[in-house]
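The chain below stands alone and is given as structure tokens, in the form predicted alone.
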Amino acid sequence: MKHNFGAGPCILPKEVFQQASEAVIDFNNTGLSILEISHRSKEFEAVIDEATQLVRELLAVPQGYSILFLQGGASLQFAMAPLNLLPEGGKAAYLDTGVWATKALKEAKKFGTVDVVASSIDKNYSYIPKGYSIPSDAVYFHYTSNNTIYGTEVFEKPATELPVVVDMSSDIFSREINVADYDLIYAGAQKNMGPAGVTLVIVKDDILGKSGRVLPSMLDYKLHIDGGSMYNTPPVYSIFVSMLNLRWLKAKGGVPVLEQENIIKARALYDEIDRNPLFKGTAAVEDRSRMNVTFVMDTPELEAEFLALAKERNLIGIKGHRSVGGFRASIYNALPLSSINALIDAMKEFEDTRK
């Protein structure tokens, strides 16, 4: 068995891929492959209509909130939600703690003046900033929940009147959120929703139109909601493969059951890491991500020879990003807790071979 920890695209559950395969043959005794059917089909909206219910009744998404199924992954958005929210002139916040809200705030920069509210890019981006204040006058805060290279976690949202983008690519449906909390949330699939080539925009309706911008028609939320998604051909077959993977995700018990076995899987990792002497997490404990963990080694040059054995022990994609070095296991939503203990073993083993 291969232990998938791939930092994304992730892993899915098994019956979501053999659902999916067989779609690939025959979508829904069509005679037709899901690859070929047509997207105004009426087969083909019942997936996107199925989708976005599940959406909704998955985060509990309250009336006055659109849900979209947009094409361009989650760096399309750093663009997509300054143009559509920053008004010429305007000021938006945004929090730094990684590499992707880096990217995300050197976007807005393009529309508008940016105010980096925090950084913690001192410590490697190892932790969350906190006691920073937010401009009253920036017309919203932006912030990354998760930060899949340097594996810290926003759990709480910031406090603030204005209103709030977050990017949640990584930690989407893996814990419960408040969505009224935000007023628009965006996520690339590829990590707990389903496969690359769908990004997932909820979006408050009130907020929109208040710019003053002439958008591009693709580049616009209130064409996309009024298309139901379908402006231009959506990625059909993503979309349906999320529609099965949160299917899946309803079946288990929704977010809540989900949530706790992320906490169980997480906190097992991260204990042994403590209990470990050759491994040292690199991020904050309290900030600890629940979705990727990261950690090194005490003794660097043993990291290959870890690695070597890993291998041996069909533990796939645990070498950490160049920018922290060491190991990152990105335990998403579908791998199960057999996967950690076997990580687990792997270090208890390679622990035993140094006494």
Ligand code: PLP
Second form
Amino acid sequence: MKHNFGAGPCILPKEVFQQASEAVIDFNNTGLSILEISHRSKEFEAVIDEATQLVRELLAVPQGYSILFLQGGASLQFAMAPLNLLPEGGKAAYLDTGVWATKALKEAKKFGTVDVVASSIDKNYSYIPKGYSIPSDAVYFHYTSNNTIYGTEVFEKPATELPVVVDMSSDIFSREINVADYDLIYAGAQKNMGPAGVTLVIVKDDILGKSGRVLPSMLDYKLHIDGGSMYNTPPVYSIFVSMLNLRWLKAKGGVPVLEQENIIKARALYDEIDRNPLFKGTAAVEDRSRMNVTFVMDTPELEAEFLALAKERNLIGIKGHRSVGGFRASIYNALPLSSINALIDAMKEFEDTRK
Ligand code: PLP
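Got the form predicted alone; could you also share the form predicted together with pyridoxal-5'-phosphate (PLP)?
Shown next: the complete complex, the earlier chain at its head.
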């Protein structure tokens, strides 16, 4: 068995992949592939309705929020959020916690003034800045809840009266959130939700329509809301597989159950990193992500040796991102505790061979 610690795209339970593959040949006994049925058919309408309902239920999305399945990845949201919310000449506040946060704020700068309230670039984004102030004349505050590359996570919504826009691409559905704390949540699906190609957007309806901008149709949230995420051909397969995965998530007991599992998984791995003298975590302890665990060893030679052992033990995808080095174990919802234990065993075994 392979233990996939890759950061994506699309780490899902095997049973979901199994169901997804069957529907490619024969979707719900229609004799047709899910790929070929009309996206306007009642069969696909049932899929998108169920996916929407599952998101609403699993995250307890309140009334007054719309749920959208869009294309263009989280990266398009970097532009779409300011275009829809920020009037010409308006100001937005951004927290800079890594590559994705930087990309988001760079994009927003094309449409208005960006106040970077704090940045952790001074320590290669290994911590989440605290104690910063957010200007009250900004139209919204944007942050990234989980920094996939650096292994840091923001668990509490930062204190502000402003509307909050959050990129939850790599931790959505991994822990409970209070949707009402946010005005716009977006997430590229491809970590805990489904295949690449669909982006989940949860938006508070009454923040829209105020930027005064003329928007290209495809970049207008209102238009997608009115069209039920079907203004144009939606990414049918990505939505379908996301729906299957959300069903799996619900059957497991929902987000609180996954959150408890994720806490146990992350704790076990961080405990071993802290105990084992050969490994060192790179993220500030209080900001450690439950989704992406980053760690290093003393020398590149040791790291290469451990990587070879990991490969032998079927531990896939643990090589760190080039901007942090070392290792990154991505431990999304679908990765079982047994895989974490397999990695821990390899770390212990490596320690033993060095004694
Ligand atoms: N934001 C975060 C936190 C990410 O981890 C990623 C990709 O890994 C992105 C944004 C970019 O997402 P996409 O590739 O869907 O544009």
